[in-house]
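One chain comes next, on its own, written as structure tokens: the form predicted alone.
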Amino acid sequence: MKLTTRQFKQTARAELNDARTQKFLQILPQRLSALRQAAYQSFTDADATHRFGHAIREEVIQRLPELLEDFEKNALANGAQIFWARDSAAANHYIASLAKAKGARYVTKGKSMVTEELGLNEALALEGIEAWETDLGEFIAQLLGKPPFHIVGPAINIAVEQIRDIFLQKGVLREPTLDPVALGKAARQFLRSKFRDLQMGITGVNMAVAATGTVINVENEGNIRLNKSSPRTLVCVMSLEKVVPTLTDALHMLRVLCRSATGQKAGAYLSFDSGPRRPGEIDGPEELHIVILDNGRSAMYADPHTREALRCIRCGACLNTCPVYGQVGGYPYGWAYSGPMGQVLTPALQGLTDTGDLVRACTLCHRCKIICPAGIDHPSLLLYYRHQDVQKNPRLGGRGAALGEWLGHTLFSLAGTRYGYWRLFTKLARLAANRQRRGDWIHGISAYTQGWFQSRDLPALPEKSFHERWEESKKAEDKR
């Protein structure tokens, strides 16, 4: 998938001026947050359930190499084939070569963010193999050539008229209609034809159980189950942090995942696969290939700060509570992962050279940290990325501070460590700011600054500081 994080500001401005996007963002994130909150009330002790999820993900991070070895051993014993992919090129080559070896002219795919990360559809197309997304939202986004807007609803922001037009253009729809049910039925019939003679299906993995070698998928449409049961060859692509120790741990994380993602106690379809079809079984693949993707995660794991991002279970709860995502939506984040989830994953996997604006698009309100069922401290990670960026961290590709930024912080540090300088600095700042005063507010400060001040006014500053008034009060008291 093409990385467009350099265009974060430009895309964000466009989305802020898009009336449909703004109308949509006033509804979905708040609605999903409310559903999550209601679903969590079904737990006897919601806080304890939340903390237990944190503990499971903490254990995964602490034991990740060991758990991956256990998973490989047990998956192989179940009859699966394991491929360790160092990077996206290795994973794409393996999958494309396998498709060619099986004589697959096309493949079908379940919704999978990790294959978005790989750019798998584009890689298969270069080898002459069509890839069809079978999740309805992903299918619409694929036809339109757009990235996912939201992890739960990849195309939920698309106007029904636009869906009708692209369905007519691509031959999915025969007669024009704006009926959502008819549009959904047309997509279903079109995609069902792809499953009839399917040689190879591809899915992601929500969780992989180390103790049993089982891969688990959760969904609401049934397309992933069709991708798993219809083809002769099934490829499951998982990033290495998706492993959990036991089936009991997986069941608990599924409970919090479904509630956090869609406000459901459980997804409509839960699929547990431990190896390919066995003798006597009526469905399932003849071959199960599990691709375990690194793609920069080993380097993330080596850094005690960035390894915390590997806790993420891709529930999307942080998107629904983030004030920045709530204004600009998913497109500005410029890669497979959006919202706070993308802000902690993308810089670690893609470096800071192209993602400096991404890590600064945060108010540090801590809502994402509070709501995260995996226990990620997003604000601390973003502060770490910002620090590494200005320090020119060679591994993360830090850019260094701009001259104006460096000068401003140097002067502020100088004033903050010397009282005389501080008093002079505050006097000059107060005089300069109040020159823009109109009534009780300071307007027009954005003409001299960037970033935060571009969209905000400040309350007018008093003529004298608290310390100055305190000293005058003491002097007056002494005279009396």
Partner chain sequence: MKDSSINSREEILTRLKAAARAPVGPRPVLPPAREYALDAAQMQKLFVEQLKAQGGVAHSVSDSAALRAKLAEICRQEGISRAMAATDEVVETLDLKAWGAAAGVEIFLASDFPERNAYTQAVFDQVQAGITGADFAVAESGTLVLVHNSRQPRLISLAPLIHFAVVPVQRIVPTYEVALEKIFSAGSYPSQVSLITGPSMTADIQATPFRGMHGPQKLVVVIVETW
The other form holds:
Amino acid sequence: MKLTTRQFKQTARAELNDARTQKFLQILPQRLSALRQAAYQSFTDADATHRFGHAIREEVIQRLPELLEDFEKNALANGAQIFWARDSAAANHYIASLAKAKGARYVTKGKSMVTEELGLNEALALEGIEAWETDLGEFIAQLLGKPPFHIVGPAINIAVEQIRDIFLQKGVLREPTLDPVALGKAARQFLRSKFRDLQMGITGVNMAVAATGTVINVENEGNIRLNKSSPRTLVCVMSLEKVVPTLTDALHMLRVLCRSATGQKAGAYLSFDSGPRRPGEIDGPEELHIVILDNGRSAMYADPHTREALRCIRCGACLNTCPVYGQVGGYPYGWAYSGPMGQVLTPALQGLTDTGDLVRACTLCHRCKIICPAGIDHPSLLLYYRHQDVQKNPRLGGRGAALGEWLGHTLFSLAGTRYGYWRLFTKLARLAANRQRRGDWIHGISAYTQGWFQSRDLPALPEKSFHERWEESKKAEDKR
Amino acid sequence: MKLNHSQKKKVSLFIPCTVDLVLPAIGESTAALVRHLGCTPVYHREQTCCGLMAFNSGFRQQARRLARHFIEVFENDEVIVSPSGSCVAMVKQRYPELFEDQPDWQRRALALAPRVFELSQFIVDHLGIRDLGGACNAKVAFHESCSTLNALGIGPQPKALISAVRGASLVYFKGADVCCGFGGTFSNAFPDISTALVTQKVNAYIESQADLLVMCDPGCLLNIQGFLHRRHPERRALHLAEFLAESIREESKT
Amino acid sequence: MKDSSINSREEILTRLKAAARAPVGPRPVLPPAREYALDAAQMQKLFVEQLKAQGGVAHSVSDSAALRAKLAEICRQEGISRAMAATDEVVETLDLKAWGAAAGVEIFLASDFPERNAYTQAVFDQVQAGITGADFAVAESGTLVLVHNSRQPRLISLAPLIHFAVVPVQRIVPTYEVALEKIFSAGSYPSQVSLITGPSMTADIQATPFRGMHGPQKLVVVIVETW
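For comparison with the form predicted alone, kindly provide the form predicted together with the partner chain.
Starting with the chain above, the whole complex follows.
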């Protein structure tokens, strides 16, 4: 998937002016947040459950290599085949070669963010293999060539008219209709023709259980179960942090994942696969291939700050609570992962050079940190990225400090270390700002501050600062 | 309600640079409240800026310079009080991060942290006082500043103080705990998103039919007040310290 | 390809192991789930409530004779004339072929098909319903647990538009853990276990709910009180 994060501000502006986006943002995030809140009430102790989930993810990131080795050993014992992929090129090459070896002209896919990250569809297309997204929202987004708008509703903002047109154009629909249910039925029929005689299916993985070698997927539509049941060959792609120690841990995380994502206690289908079908089974894959993907994560792991982002379980609760996402939706984030989830993952995986605006597009309100079932401290991580961006981190890159900004902060901080300098600085600042005053207010200062003054005024700086007033009153007191 | 003289304690005022320069009335109100509580306000004239803006912008070296100065100025005080949730969160929560590679400074930052209080936290949690007296006939909407509510976990304290003011009633305000769009340099760097958020905040305030919008952070206040002045100049927003100090003054007049 | 995997494996694991890591502390205390305190009747009630909340349909019948009658009634209402059945422990005892002959429902079993393709065609296109038992029914979320094996093919509960699941009442358990610990305690694990909670659902177009997106439009669970 092409990274368009560099255009964050432009895309955000377009989305702020898009009536349809705004309509959905008025409803969807709040509704999902409320459902989540309600679903958490079923726990004996919601806070303890929340903290226990943090501890599971903490253990995962601290014991990651050992857990992966256990997972591999047990998955192999179950009869699965494991492919370790260093990067997206290796993963895509493996999957494409496998599809060719199996004589697959096309493959179907369950919704997975990680294959979006890989750009797998594009890579398969280059090899002459069609890849069909089968989650309804992903299917629509794919036909339209759009990134996901929301992790739970990738195309929920798309107008029915647009869906009708693309369905007619692509032969999904025969008779025009604007009925969402009829459009859904047409997609069902179309995709069934793909599932019925399927050589190869591809899914992501929500959790991989180290103790049993089991891969687990969560969904509501049944397309992932079809992807796992119908084909002769099944490929499950997991980014390496998806592993959890035990089945019990997986069940705990599934409870919080489903509640956090959609407010359901359980998605309609949770499927646990331990190896390919056994002899005597009439359906299910003859071969199960599990691709364990690094793609920058082991390097991310080496830095204890960025390692924290590997806790993420992709529930999307942070999107629903984020004030910025709530205004602009998923497109400006410009890659597979949007919202605060994307803000902590994308810079670590794609570097800071293109994501400098992304890590600053945050008011540090902390709502994501509070809601996160995996225990990620997003604000702290974003502040770290900002620092690395200014510093030009050797691995992550970065834009470096703009000279003017560096000079401003440096002079400000130097002034702030000495009483005399600081008093002088405050006087100069007042003089400079108040040159623009009109009455008690300032309506603009310089080109550098035009963002602020786009919608706001600033009170003119008072003749006397707090400091000066205090000193005067002290003097007056002393005289008395 | 007031502390008796045997308890009279010195309270060091931590005045944010925005308050010093732009909104000094908040600092004076804070000092007045401290006196009203029977404590003695102390103001270290050497104080400057806690380094929040440099830190949030990624300039940690510069932030460290300011943080070291802050620690040197304040570390001998027993109680340090500030009318700014975000500056308090910076000192309490970010200083230890800022000095993660400088153990000596980190130790000093950690030793200082528990003695720094946001104003309402100081009054309600530290002094155990929920009623400052005061009178104000007004319907009050309370904006929950993110740093105060989410970073410091201070929610009920300021609302308790407002509710205790005679004649004041807290009114429901949709999205009270959603960010106003300030975010420091965010407001200047992402003006479209910031404006959308402050518009949403102000519209909800107006819909609530409240007479006043009160908050605990000078950053939010600059944002909301600046927007109100541009679009709804008849509407009022003010800091909790100003609201409480005004209410106390009002009561003493009658 | 193999070499690439082996090299990558070493590279990835070496890098992960080289990183400085913090020791893992003890887990915080987690009080037991509420559902463990429920008696059998309360568990059944909760299971049914939760299933309905997710769009499932639940019936309760006294015994297997009543079950046959109920199935016949629903098939008549829904106009079902062809169904595929699993041959799991529960369903096998029902002699569904004989039942179907009387009820006017042609019953297929996976074993009726000489090979996989014919079975797949049938389960996708020729039958209107799938009939299965369930290994467990989990009260906490109204969830059926199906262990897939030669007697419980995967597509029977998935491809047709209606899924009938027969649940002997004693198979209702409070939580997932109770079910999965039993399933995974055996030496080798089943190739697939499905946890099914309600029919197939989506709201991907304009947030309009739509059932039966890929899997069943209706999930009908019949609880048998005496088994």
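Residue numbers count along the first chain shown, from 1. For the two forms, the rigid core is made up of the largest set of C-alpha atoms that agree within 1.5 Å on superposition. Not measured: the values here are computed from a predicted model.
Where the chain switches from one rigid part to the other between these two forms, the hinge residue selected from Arg399, Leu76, Glu58, Ala182 is Arg399. Treated as two rigid bodies, the chain between these two forms differs by a rotation of the smaller body against the larger of 12 degrees. Relative to the superposed rigid core, Asn434 shifts its CA by 4.9 Å between these two forms. A C-alpha shift of 2.8 Å is found for Phe425 between these two forms, based on superposition of the rigid core.
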